Amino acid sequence: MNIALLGFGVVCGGVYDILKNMPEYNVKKILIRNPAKLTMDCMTLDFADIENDSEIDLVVEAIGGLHPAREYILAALNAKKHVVTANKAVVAAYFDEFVAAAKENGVKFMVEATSGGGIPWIKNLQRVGRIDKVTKLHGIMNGTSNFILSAMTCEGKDFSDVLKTAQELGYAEADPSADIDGDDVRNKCAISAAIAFDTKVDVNSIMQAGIRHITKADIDWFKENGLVCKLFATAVCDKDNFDAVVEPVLLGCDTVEANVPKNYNITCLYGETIGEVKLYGQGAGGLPTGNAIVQDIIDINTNNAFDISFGKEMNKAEIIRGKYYIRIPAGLENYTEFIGDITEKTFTLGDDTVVVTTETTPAKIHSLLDANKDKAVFVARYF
C-alpha cells in the first residue's frame, strides 16, 4: 500500500517510524510546508504531488486546524484515497461531509487517532454499537488538563506552576487556551458522540467549562471532602434525543477515573448488554497517537474497517444533570439572578464565596458563566 503523509510533526513522524519497519507499507510522499526541511525525496510542498498520483492509495493528515486540512481532506477523497486523520478539529467541524465524501467515492474514512490518542476508543465505540445500543460516554480526553489537575491535587501545587511545568515538558503549549478551556475535549465529545449515537453532532452545540480558574483552595476543599476533580467530557442518549457537554467534575477519591494520573487519559461508555467498559492509556504523543493512525491502515489494507454513518436523526435535549460546585470571585454580585432558586448551601473559601447547588442542568450554570466570561468564577458537577 502506498501511503502519503500530510505534515511530518510529531504525529506523522510517529506514523513514519512505525511504517518503517512494516515493508508492505510504502511512504511515497510526504507533504511538507517548509522549504528548508526538505530533506527526504519523497518530500515535496505542492499537495497536487500527492492528488495527482494514482499510485497513492491512502492519506494521513496530521497538519492540524481547519484550513487546509478540509481542503486537502476532501480533495484527496474525491481523488479516490482513503483518508486517516488525527485532525480533531477539521472532523468535529466537518464530520458529516468527509463521511459523505467518502461514501460518494467508495474509499474509507478513518479517525481513530482522533479522540483517546493510543487508546481503541473510536473501534470500541463501534464494535458494541454492533450488538448494544450504546447509552453514554465520559471520559478523560486531554493529557495536559489531566497533567494539571493530578499535579495540583497529588502536589499541592498552585495552578500557575503546573502549566509551566507542563510546557517546559512539552505537555501544553505555549497558548494552552484549546487544553485548559476545553475546547480539545470539545470536538473530541462531538467525534465520540456522533459515532456513539450513530447521529450528526454540531460541536458548537456542547457547552464546555475549562480549568483555567480552578485553584489551590479549591482543590483542598475537594481533597478535604473526599473529592477529586477531573476534566470531562460526558454524553448521553435516551431514546431519539443525545445531551453531551465539556466540563470539570467531581469524583469520589476511590473511583477508577479519580485515580487517572499525570498525563493519561481514560474512556468508559455503557452499552445495554455489555456493562460499563473502560479504556485506559496514553491519550497524546507521537508513537502512541501513530499508533492509532497506523491501526486504522492496517484496517483499511485488510478490509477490516468499519463504515461510519449517520443513520439517526436526533434531537439534542437537556438531559444530563447534576449538583455543581460554584466558587463565585469576590465582588461578582449578579450571580444570584442566574442560580439563586437552585442554591442549596453557601459557605466561603478565602474571600470568595462558594455555592452547592441543588441537581440542575448544564445550560443553567453555564448562563451565568456566559454573562461573567471575564470572571474568575469556577464550576465543576458532581459525578
Ligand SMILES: NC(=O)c1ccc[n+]([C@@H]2O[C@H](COP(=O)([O-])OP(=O)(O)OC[C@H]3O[C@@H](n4cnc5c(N)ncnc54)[C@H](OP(=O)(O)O)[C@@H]3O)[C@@H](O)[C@H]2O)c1
Second form
Amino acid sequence: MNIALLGFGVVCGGVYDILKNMPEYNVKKILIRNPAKLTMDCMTLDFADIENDSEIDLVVEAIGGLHPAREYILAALNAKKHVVTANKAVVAAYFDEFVAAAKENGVKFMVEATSGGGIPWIKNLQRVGRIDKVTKLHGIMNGTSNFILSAMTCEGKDFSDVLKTAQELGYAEADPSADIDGDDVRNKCAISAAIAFDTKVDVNSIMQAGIRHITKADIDWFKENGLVCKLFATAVCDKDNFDAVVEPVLLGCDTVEANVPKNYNITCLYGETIGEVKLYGQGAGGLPTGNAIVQDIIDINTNNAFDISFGKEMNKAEIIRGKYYIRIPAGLENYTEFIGDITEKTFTLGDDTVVVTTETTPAKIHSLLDANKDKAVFVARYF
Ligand SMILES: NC(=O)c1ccc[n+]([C@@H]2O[C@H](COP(=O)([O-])OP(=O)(O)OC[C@H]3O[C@@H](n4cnc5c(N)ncnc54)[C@H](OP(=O)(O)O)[C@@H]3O)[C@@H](O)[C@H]2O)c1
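Next, give the form predicted together with the named molecule, keeping in mind that what was shown is the form predicted on its own.
Let's see the whole complex now, leading with the same chain.
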C-alpha cells in the first residue's frame, strides 16, 4: 500500500517510525511546508504531487488546524484515496462532510487517533455498537489537564506551578488554553458521541468548562471530603435524544477514574449487554498516536475498517444532571440570580463563597459561567 503523510511533526514522525518496519506499507510522499526541512527525496512542498499521484492509496493527515487540513482531506477523498487523520479539530468541525465525501468516493475515512491517542477507543465504540446501543460514555481525554490535576492532588502544588512544570516537560503548549479550558476535550467528546450514538453532533452545542480557575484550596476541600477532581467529557443518549458536556467532575477517591495518574487518559462506555468498559492508556505522543493511525491503515488495507454512517436523527436535549460545587470569588454579587433557587448549602473558602447545588442541568450552571467569563468562578459536577 502506498501512503502519503501530510505533515512530519510528532504524529507523522511516529507513523513513519512504525511503518519503517512494515515493508508492505510504503511511505511514498511526505508533504511539508518549510523548504529548509526538505531532507528526504519523498518530501514535497506541493499537495498536488500527492493529490495527482494515482499510485497513492491512502493519505495520513496530521498537520493540525482547520485549514488547509479540511481542503486537503476533501481533495484526497475526492481523488479516491482513503484518509486517516489525527486532527480532532477538523474532524469535530466537518465530520459529516468528510464521511459523506468518503461514501461518495467509495473510500474510508478513519479517526481513531483523534480521540484517546493510543487507546483503541473509536474502534471499540464501533465494535460494541454492533451488538449494543452505547447509552453513555465519559472519560479523561486530555493528558495535560490530567497531569495538572494529578500533581495538584498528589503533590499539593498550586495550579500555576504545575502548569509551568507541564510546559517545561512539553506536556503543555506555551498557550495552554486548548488543554485547560476544555476545547481539546470538547472536540474529542463530539467525535466520540457521534460515533457512539451514530448521529451528527454539532461540536458548538457542547457546553464546556475547564480547570483554569481551580485552586489549591478547592483541591484541599475535595481531599477532606474524599473527592478527586478530573476534567471529563460526558455524553449520554436516551431514545432519540442525546446530551454531552465537558466540565470538571468530582469523583470518589477510590474510583478507577480518580486514580488515573500523570498525563494518562481513560475512556469509558456503557452498553446494554456488555455493561461498563474502561480503556486506559497514553492519550498522546508520537508513537502511541502513530500506533492508532497505523491500526486504521491496517484495518483499511485488510478490509476490516468499520463504516461511519451517522444513520440516526437525534436531537440534543438536557439529559445530563448533577449536583455542582461552585466556588464564587469575593465581590461577585450576581450569582444568586443564576443559582439562588438551586442552592443546597453554602460555606466560605478563604475569601470566596462555595455553593453546593441541588441536582440541576449543566445549562443552568454554564449560564452563570457565561455571564461571568472574566471572573475566576470554578465549577465541578458531582459524578
Ligand atoms: N501530538 C500528539 O500527541 C497528538 C495526539 C493526538 C492527536 N494529535 C493531533 O495531530 C495533529 C498533528 O499534531 P502534531 O503533534 O504532530 O503537530 P506538530 O508536531 O506540530 O506537526 C505538525 C506538522 O505539520 C506541518 N504542517 C503544518 N501545516 C502544514 C501545511 N499547511 N502544509 C504542510 N505541512 C504543514 C508542520 O510543519 P512545520 O514543522 O513547518 O511547522 C509539522 O511538520 C494535530 O491535529 C493534533 O491535534 C496530536
